[in-house]
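Just the one chain here, laid out as structure tokens, in the form predicted on its own.
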Amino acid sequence: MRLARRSFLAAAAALAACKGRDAGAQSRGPAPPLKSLAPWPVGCAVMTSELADPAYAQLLSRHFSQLTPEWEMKMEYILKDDGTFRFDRPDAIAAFARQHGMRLYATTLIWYAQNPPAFQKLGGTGQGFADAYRNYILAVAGRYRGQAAGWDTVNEAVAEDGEGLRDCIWSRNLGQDDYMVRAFEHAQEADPGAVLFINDYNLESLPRKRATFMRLVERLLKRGAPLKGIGTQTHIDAKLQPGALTTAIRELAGFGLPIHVSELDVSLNRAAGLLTDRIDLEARQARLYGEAAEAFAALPERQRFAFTIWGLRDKDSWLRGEKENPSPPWDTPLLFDDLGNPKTTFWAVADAWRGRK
């Protein structure tokens, strides 16, 4: 009782230091366009539900000038289980882009945790497998040809613990290499203008994982794949030590390839104890989103693909809908509160951007 009841406390102090936080932001005056400090693309990822909203969609044109759809341009949104496509939200957020003038990035082609109905019907049939492969790159990459200005072509390749890669649908039926190699020389074959990536997570918290990760990278090239961009999803939490991402960025530019930030948040819940201070996560939050601006405007001009934020405001992030934390307090991983005021961490990225052009 007595640690339910300190939980308790301290989840409302925690709360009480939030609205302080966001009041503290506040006072700084009027927020700068984010795209206005920085000359690469400043992204974030939406959702078509979202778009409807016009306060979301004028938040989302001040501050931003790419997409990355979330979920509704991967596969397990557009292949319906009888084989057939479905491009409405995938289309209708390509044409937001368009309509505002920000540029698409568009996620994914071909994904570890993808197990379609209509490729299992086709497993071990050899040059079957290999023609629908094919045949589904060259439909989803070809319809947003000239419109994307990149894709995560293969993502999250690498195991959980970095020993290895996954095992997964495509690298049974393909070759462990061999899926990624066509993966990407079909994806050039349809979009010849994209610059096509690997992306994958925990390359800043699990040094492990980042060397395979790397070493995955080398083989590619090695063999000739197309491949022209690396992406370090940045899903981190408050409690990665300072430092660590910087040297991750560092070393993944070391194959002088463009660098996407393709998907980053700093979860609070996620580095919280029962009794861990907040106030002190939310510090520590705002230092990373300082160091992931500052590590990403060090790299060489024309590495700096794109720097993008997995959702707009709190609310709309994922985390929220995570079950192990179904009740307050609410994760709070973005740049924006549930209002769309900018918070520390958004002054933390502009302050670090400032000057740079």
Ligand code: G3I
Given for the second form:
Amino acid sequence: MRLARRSFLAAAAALAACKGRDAGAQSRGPAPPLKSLAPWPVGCAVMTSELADPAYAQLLSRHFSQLTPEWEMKMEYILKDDGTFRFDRPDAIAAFARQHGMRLYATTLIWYAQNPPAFQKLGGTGQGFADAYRNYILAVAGRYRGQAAGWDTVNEAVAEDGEGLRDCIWSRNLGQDDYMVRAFEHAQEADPGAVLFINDYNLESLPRKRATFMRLVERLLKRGAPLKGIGTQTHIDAKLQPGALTTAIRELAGFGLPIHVSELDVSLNRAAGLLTDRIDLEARQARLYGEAAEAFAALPERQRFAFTIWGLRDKDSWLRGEKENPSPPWDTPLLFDDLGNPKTTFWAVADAWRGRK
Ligand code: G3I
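Would you mind giving the form predicted in complex with this ligand, to go alongside the form predicted on its own above?
Full assembly next; the chain just shown is listed first.
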């Protein structure tokens, strides 16, 4: 059965490809700059290798007003095994943002997924580990002081299934919740002007995870952590139920803090279990982009921090390079096709925001 469904989808994909996908988008005429439709920052995840491509840089700066380094401002790039730092590539992204009048949003200071050898060597050293932790955050957040509008200070602290929090090198050495309170305090010390976010994913598709996340936010706020923003990554797939996005954004906004839709993309491949064809998948995908755009736009102005898409063109998507479950070339999760043409997904966002500025 699965084989039949998969070959059915593959055939539909091939058919759509030869018919010229996204015919609907082609009939819409020239695309207005997306950022011109929104009174809030419209962000995109980037990496230095992409910025070096003039066509990429031109499309990016036409439509977006904020950048997030996709991975080169993270510990995996900055912190070398010997404990020294390298900043060439994050500095280059910060410089590109400055040169193009774009806001910089930074990710991420502390993330369970980053387990660098330099910290592994310090595991169990108590104050030594704590000092290195503070030094890393002061050095990195301090370097972009006055440049980064905000930081994903703590990333993905909630367990995958939403039951409790992740065990990681940070919680093992500094304590659960405590490592997060420290991260926010050190980041505020380094850059008092940056909006400090906690960021996580599947908050729309897994209500149990959203509930755990919200209880964590409550605890951190009660402890006085300078947590000033909530990031909902919004990596979703086309089978997400209509309304789930709106419910999640509304609930998360209940804290009254700025909201960052921080990593939006809508995978078709991950919805491939649906018995449907590509046209229906693309229609579901566009509706979800429109719902995300509408739900964000409906927030009070003070809570509309930024709306960020996790990549520029479909071929730039992380999903294509995903180790566990790489997307095939027919998975087109973003707003622009491989040639940089706006897709139906682009128009879904543009139509949701038209008239708001
Ligand atoms: O570009 C280098 C290449 O030169 C080198 O040969 C290769 C092997 O070492 O690495 C390449 O860099 C990789 C980079 O993606 C570009 O493909 C890094 O190793 C790899 O770690 C990096 O993965 C990023 C991942 O976070 C881990 O930082 C993805 O681009 C990025 O999309 C992904 O983003 C995360 C968010 O931070 C948090 N939410 C989930 C999201 C998707 O996983």
